[in-house]
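Read the single chain below, which is given as structure tokens and is the form predicted alone.
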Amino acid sequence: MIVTENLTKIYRVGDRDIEAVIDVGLRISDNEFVSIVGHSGSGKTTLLSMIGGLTRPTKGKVFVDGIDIWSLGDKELSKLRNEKIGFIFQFSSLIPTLTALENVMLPATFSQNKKKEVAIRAEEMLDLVELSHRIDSYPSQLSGGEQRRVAIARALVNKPKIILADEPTGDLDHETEKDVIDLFLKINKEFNTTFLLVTHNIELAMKADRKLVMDQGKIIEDPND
């Protein structure tokens, strides 16, 4: 489902080159749940961003579901991201003037589905994350854990094959953190969704099918090697 070849990202800062990601090669299977751990600045977020089509690599390739994503034009890449990839970040980034239901519907705005169909799908996703009773609530009326569940529902509304999650539980209490990870595992099994999870939390990372470790831009440990 995800393949990277010699994936590298170098940032120019003043007169220095900063190597954020260096020659990373990954193979992540369909329906697999993979976690990546590592210290801050190790390159985890940059790697995820390149895989998700958000940050262009300096060199190397990314294949998503067999498609070389960085060979696509901007419109094609945007379409692929919208249809195949769901993003979940540390901060929920909900639109404060939209209800929970409207926030979940947002990614499907650009699809060809009718608004009624999108609303039904959004309600189904809110039910999945156990927030069907909060569909008309605004973000300010929701707890941090509830906001995160809305963000998860939003990431799922287009039925993506892949979920990319960057520190999705970083600001949550232990119990809510556990609930969110259990929800991820449920989605992985029930919807056959491929997960790539970046986290500092080793305990959470160990729940994945496979745990990778990044250090100084490189994958330094892969139990499957």
Contents of the next structure:
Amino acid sequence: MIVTENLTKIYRVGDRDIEAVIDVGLRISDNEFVSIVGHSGSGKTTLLSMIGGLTRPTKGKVFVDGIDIWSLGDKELSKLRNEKIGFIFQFSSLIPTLTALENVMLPATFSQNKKKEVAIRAEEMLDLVELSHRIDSYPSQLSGGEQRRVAIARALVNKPKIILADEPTGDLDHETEKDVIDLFLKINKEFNTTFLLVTHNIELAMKADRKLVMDQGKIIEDPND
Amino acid sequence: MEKLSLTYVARKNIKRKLFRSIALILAVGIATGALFSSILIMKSVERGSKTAVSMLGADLMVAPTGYEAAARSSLLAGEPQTFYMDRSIEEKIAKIDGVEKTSSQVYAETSSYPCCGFRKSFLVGFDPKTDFTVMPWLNKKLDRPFGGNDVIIGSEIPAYPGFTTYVHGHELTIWGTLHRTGLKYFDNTIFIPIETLYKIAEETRLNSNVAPLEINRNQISVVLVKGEEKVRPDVLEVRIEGRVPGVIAIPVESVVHTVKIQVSSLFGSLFILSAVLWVANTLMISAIFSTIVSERQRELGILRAIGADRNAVFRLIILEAVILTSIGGILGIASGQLIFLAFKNSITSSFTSLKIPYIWPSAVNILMISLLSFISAVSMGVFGAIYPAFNSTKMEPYLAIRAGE
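Structure of the form predicted in complex with the partner chain (previous: the form predicted alone):
And the full complex, kicking off with our chain again.
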């Protein structure tokens, strides 16, 4: 379960303070598929980053399975990201010098998991995203959709409880976008993975169990409220 | 597929900008090669000088006043020199307090090629009764006592015990050979009993068919002095010069010191160059890795997002630098070794012509020099990349990922 309390992020730009996220309180149950929609600059990505342990909040707390993640040290927080959270970004986030399989296996480099098991799991994940025939391809040899699917496989390789996806279909064509979202829904159901999807595409957001709307750093619409 | 690890990722990153990596490897290789060469040369000269001193077994070498440089070059470069003083000087020195033993030597040179394809050799007359510098280094010898018409030869002279040779027309038997030292004074010298040498000199005056040997009985070139254990060589030096007029006493240790100064002035610049290259390369590596970190900010942010902690990112950057500089270091050391191996003889000859004794360091020493040079190369990488690596860990993962947008 993910819980946020008074989550706030203020950026200092020159001599001005910019409030990116203001006092967000949120509760996301296990296995829930939640989408966040909002205009560009509404604070969606910043909120996702704070929940994922990528940017420190100015104020407030984030609990993942009851753990106050921002009270953890760098090592523990990195371990939590490695084991419990999978990230999918809005751009190609693959390491260009590694093959598809190596990219998927990469999180295991930072974990205690047995490498052989991870290799098997990585191949299974590439099979799940229907890319088992491209395991030796480098990112530059893959299409945008294929790269995104490799990133999804990588996000799943350590069997995380939570997937945080930030505009994962932003630069994909409509057909590929649909495939990716269908894959998310499949993963959500099959692996009981909690999904938090940030998108500006209302149609996609509607496919989630719950749709939140953000504007000017605040959640202005939440069916649970 | 190779085992996926930080080292593997670092190696793959190195291949990404191949030209930049090769340029960096070459720069480190040149600096390491220069350092390796300068240390090797210094160590070789040091070993040569120390061997000369220890093999001589004497604390002081006493020569006629005005011939200090000639005496030094005889010892260090094995160059035949002709300077003489009266033999009675040895007796006077032997009586001085603190002198344990003395032995006279007479320097000359062979007139031509006595036999067996000999080169022109250094001819040293020594006194077998008092000698403490030649006999201890015998390698092979005939199974009979040393006689008046016997000689001992250095390892570079191509002859064996039992061979016959001629010195200024006088037939002599090679009685023994010395161990190889790398020093011409020992390796290219014929050691002959001093009385026999006087006799040959007298014979040459009567025989117009052989080249004359201009030495008179009672003439000696140097007296080698071994001091008592409690007496310092510099004290003995003052005593000898004070009590025996017309001589100069040269502490043999000072010969090494002089050579060191000589070599330092010759090769000190190579050391300075190595140090300058080290600093320049470290700064260059720092600049390159600052660019690398900046170029890969998004990737580093992604690595953090998927579970790399600050330490792992730091290690990744340092590993890349260490791999590059290690390759450069190995390349530099290997090139240095190959060059020295290929030109071993001409390097030794060049130093000998400069009157600098040169003996290659032992394999263990060369290994130690290689290790030291390698550590220096790797330290360029570590020191150069440490600041960019540290900087890369300071940025929040989210900001690092956004910085690449």
